[in-house]
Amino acid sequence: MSFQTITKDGVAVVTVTNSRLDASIAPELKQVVSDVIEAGSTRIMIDLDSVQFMDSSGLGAVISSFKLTGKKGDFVICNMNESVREIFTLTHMDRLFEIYTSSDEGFARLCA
């Protein structure tokens, strides 16, 4: 499996365990986030610590996951390496998402 999901203090942490977030696993990310939301979570953190490469399909899956959360929830991203962060910067998605350098920072924001 390409994802690990844990819930801690009401925050669903979806960790991408694959080194690539691309077309091969993008639909799975959307499904995992959808399942988390259906289970009642409204605070979601996507942890990209293992991701070394992300293409437009991966970015699209993150955007779709954010949209699934909607205005009723909170959505943050953490642990991006420089090449993944560059994709967010080049597409100006860094303006849309709350991005944190560590999972501790993201978790603190969601628990505030």
Contents of the next structure:
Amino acid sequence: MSFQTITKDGVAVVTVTNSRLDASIAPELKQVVSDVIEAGSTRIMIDLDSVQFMDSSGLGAVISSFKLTGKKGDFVICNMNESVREIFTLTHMDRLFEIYTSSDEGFARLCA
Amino acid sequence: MEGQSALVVDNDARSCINLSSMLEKLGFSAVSANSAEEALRILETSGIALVLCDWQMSGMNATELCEALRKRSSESYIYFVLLTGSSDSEFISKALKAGADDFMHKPVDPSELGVRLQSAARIIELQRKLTERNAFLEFAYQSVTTDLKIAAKVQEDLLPRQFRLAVLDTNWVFKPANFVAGDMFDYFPLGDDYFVFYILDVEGHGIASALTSFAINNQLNPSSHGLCSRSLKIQKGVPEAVVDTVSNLNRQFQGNLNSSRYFTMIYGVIEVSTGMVTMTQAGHPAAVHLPVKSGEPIALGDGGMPVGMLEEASYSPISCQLAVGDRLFLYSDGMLECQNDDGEFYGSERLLKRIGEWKDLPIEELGDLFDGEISNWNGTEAFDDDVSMVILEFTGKR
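Next up, the form predicted in complex with the partner chain, please; the one we just looked at was the form predicted alone.
Okay, now the whole complex, with that chain kicking things off.
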């Protein structure tokens, strides 16, 4: 399993447990997020703590997850390492997403 | 078992005859060999898949024969039954280790032989099917590979010429990860006054990405009255035309929720008379300007949204003045994210350093040099992601 999903207080936290978020697991991330939305979650946090490397397909999967959540939902990302953050900066996606440095902060934001 | 052949190997001619007649009663056609050496010669050409071999033979013994058969490169499997007069478990285990499939005690009991050979026939049939399926897969793989090689040639033919153009010297590196690439680039004159250049990288790599890159390339192709020619013909300023082109692509390549195959690109225009560059950076790694005067490479721009990712993406122009002799480097993330054996990325710092170090080398040599550099870093010619680089040197009017 490359992902772990915990739903707490109506917030779905999807933790990527692989060190690489790349083409090999990107479709699975979309599926996991689609499943939690199907199950009724509208507030979603992606936790990237274990991710050392993310490629273009990984970024694509995060964007797709964000789009799936839709305008009515809430979507945040937490625990990016330096190299992942660089990709978000280069693609200006850091301006689109709410990004938190810890899962506690991100979770608190979604519960607020 | 009907119609199958079996080979009986025994020094003793009478044993051979006995066993052969038992086999024939079971529906086999039996062939005999007086020695292991003769057995090897027969098996070389006969296609027999079942061998019953006496354990005690002069010359090459049963274990050695079995080992020799297992070492053969032939794909068809030979089922090997050892006939032993001994119940020495050490001997039997040695024979099984050497690759024997089964063993039977002598004298052979006809009804036991029948049962044993039924299971042998099952295994031989399974092996035959496996071999057949492998041959089919091999054939399918070969034909896919042949197609991909043709597609790779098609893509290579779409790439621009290297070296001297009217006001530019050029060179490039192009290394698809899997025959065809999601990376593409081109440069060409637009009328007498401008040069267009771009590099793009479709998310992922392989066939699906390559097909998307072909489609985008087609949109930008000047001979197909693509976007860039249209927008530059509109007599707005160059920066507006550059931004318009990328914005149009962004609208055109919006996927649906399930298939959002986006791409990153740098798209730019050089004004021939002045060397003024105007470009847009859409999520692509920063272009690098190498001024001939300072010899210090400069990364240009602070990013931008990829194309086809979000409908509302907006783009802004970056400008850069080229003097005669200045170089511009464009490259894909496959270069920066190329990892060596220790997992270390090639990275932009190393790239900028190299660009600076090689400033006095002629541009004709840079393609091969960067190709060698990144291949060395990667350690093999098999790349995880497409690697591409375009080098432009402004020469002014010649």
